[in-house]
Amino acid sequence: MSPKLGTLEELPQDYRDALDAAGVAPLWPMMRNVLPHNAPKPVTRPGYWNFEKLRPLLLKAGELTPVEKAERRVLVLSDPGRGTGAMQATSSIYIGMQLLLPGETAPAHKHTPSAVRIIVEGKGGFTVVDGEKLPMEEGDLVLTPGGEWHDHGHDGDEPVIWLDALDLPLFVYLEGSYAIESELQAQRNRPDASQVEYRASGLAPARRPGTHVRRYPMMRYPWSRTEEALREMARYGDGEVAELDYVNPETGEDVLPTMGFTAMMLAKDQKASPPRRSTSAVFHIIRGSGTTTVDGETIAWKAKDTFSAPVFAAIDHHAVEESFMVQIHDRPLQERLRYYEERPR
């Protein structure tokens, strides 16, 4: 074990003044801030956002601010460790709740960060990604990867609300975050790929010489099929928690390079205590109720609520009733950086 490192105050004032004038600083007084021993010391704190409290605030935003003046009418879920207004739910994940009212459109744009939508409430909403119209049904997961044109519209007669998950903090940190706007896209006159080319697991369009496969071939993952698959897993799972990763149907890789999504089902009164993981995570409840203890802090959740956990958190789930949730995490990014880690409890 290294000895206790020297402090800045131990250095003579004239030497510290000379360091300031030269635009440099000694590493050793700051080293443990950036390289703590054995495990990180996250700024992120467990967060909890109750949908019953958020919903009226979103609807009020719809009254106060027309979508034309908002571009995207969103309430940001801020990490308690960083304070209200922080554009982060964890160090690497941005989460927002977005509202679209009947007849509204959100203009077309593309941006460097990638986004995923998890539909929370309402019918009639849709997203258009590079001309492909994607219906938005409750629980569906809809991709808008970085660099892909997308806009939103609403053909229904009730408010539509969805959760936005973006890798925005990474691009802000890299000073590479920006967007480009355009006119609404022309929509192709056909169903989206989830209803045609990738309707069944294990099946993909026939390969022919010269066939081009899109980098993101499937943009919508319908919840109805996800739930059906989770139920089958639970049926034959010997009591284990049923979990399914959302993947690219052509490659089997995670749907995005920096963010992963895992659907989970817990039976009534089922408990789960996963290992400590180096990833941060956000959990969105599709249906059900229960409690989760994150680093000793117990969160009572129900359908449509959202909560978060920092890196290496001790997480214990307990479902009061049959429950479904989607976990948003940064494992794909960590695996690309080759430092993803799990530690036993």
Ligand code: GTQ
Given for the second form:
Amino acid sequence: MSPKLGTLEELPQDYRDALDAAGVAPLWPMMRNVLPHNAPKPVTRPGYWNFEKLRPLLLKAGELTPVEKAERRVLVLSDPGRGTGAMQATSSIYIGMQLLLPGETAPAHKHTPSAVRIIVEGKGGFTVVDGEKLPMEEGDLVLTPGGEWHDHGHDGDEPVIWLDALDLPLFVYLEGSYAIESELQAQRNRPDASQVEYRASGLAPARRPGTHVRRYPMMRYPWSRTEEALREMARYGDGEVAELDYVNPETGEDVLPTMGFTAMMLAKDQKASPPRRSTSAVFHIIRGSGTTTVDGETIAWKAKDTFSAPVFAAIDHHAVEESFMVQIHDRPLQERLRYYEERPR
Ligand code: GTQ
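If the structure you just shared is the form predicted alone, then what does the corresponding form predicted together with this ligand look like?
Every chain and every other molecule in the complex is listed next, the one we just looked at coming first.
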């Protein structure tokens, strides 16, 4: 153990004033704030957002604020640790719930942060990314990588709601966040790449000299395939929790450099206690019901709800019914920074 460090109060007032005037500060009174022992001390606290409570508030926003006045009509899920108005759910992850009404469009823009949508409710919504029309069906995961033009549209006749996950807090922290606006994009008249080039997992378009592989070759991951794959994993998994990472079909790497997405299935009554991880996480329930204890706080969840966990949280899931959820995390970023870590429970 290191000795107890000196405090600010132990320093003479005239010396402290001189430090202030010189625009400097002593490190040692702040040392354990910036470098706590053994593990970080997160500001983030476990959060829980009940969809039944959010839904009427979001629909009300549809009445109060026309989409033209919003650019994106979104209610942001605020981390309880950061309090009212926080534009983030964890240190690195922004989560919003977005509403688009029939016939509405959200104008094209591109920005430095990346966004990923998980569709919560409604039929007929779509996102156009770089001219590719990506239909949004319940549970689908749709990528809008940083720097790519995107706009949203709606061909259906009921409200469409989706969850937005962005690496926005990171870009705000880096003072790197900005957007450029434009007109709606022309759409190429063909199905998205998950229905064509990457229709079957393990198969990719033949490499020919000079072929250009897009950096983000597949931007829509239909839920029906994820669920089917999870079920087979569970069936042959000897009681292991079935988990699948969303990956780039050309490289096998996580879909984005910053955020990762992991789909999980828990059978009825199944429990899971993953290791403590250096990542913060947000869990979105696709189907089912159960409870999760995060650092001693028990959250009862059901389909379409969302909850969060700070870094190194102790997490214990218990599915009451057969359940499917998607975990949003920042492991890709932490691996790039070379500090991702797991600690056994
Ligand atoms: O749909 O492009 O929740 O730009 C926040 C910022 C959604 C979007 C958000 C955005 C979007």
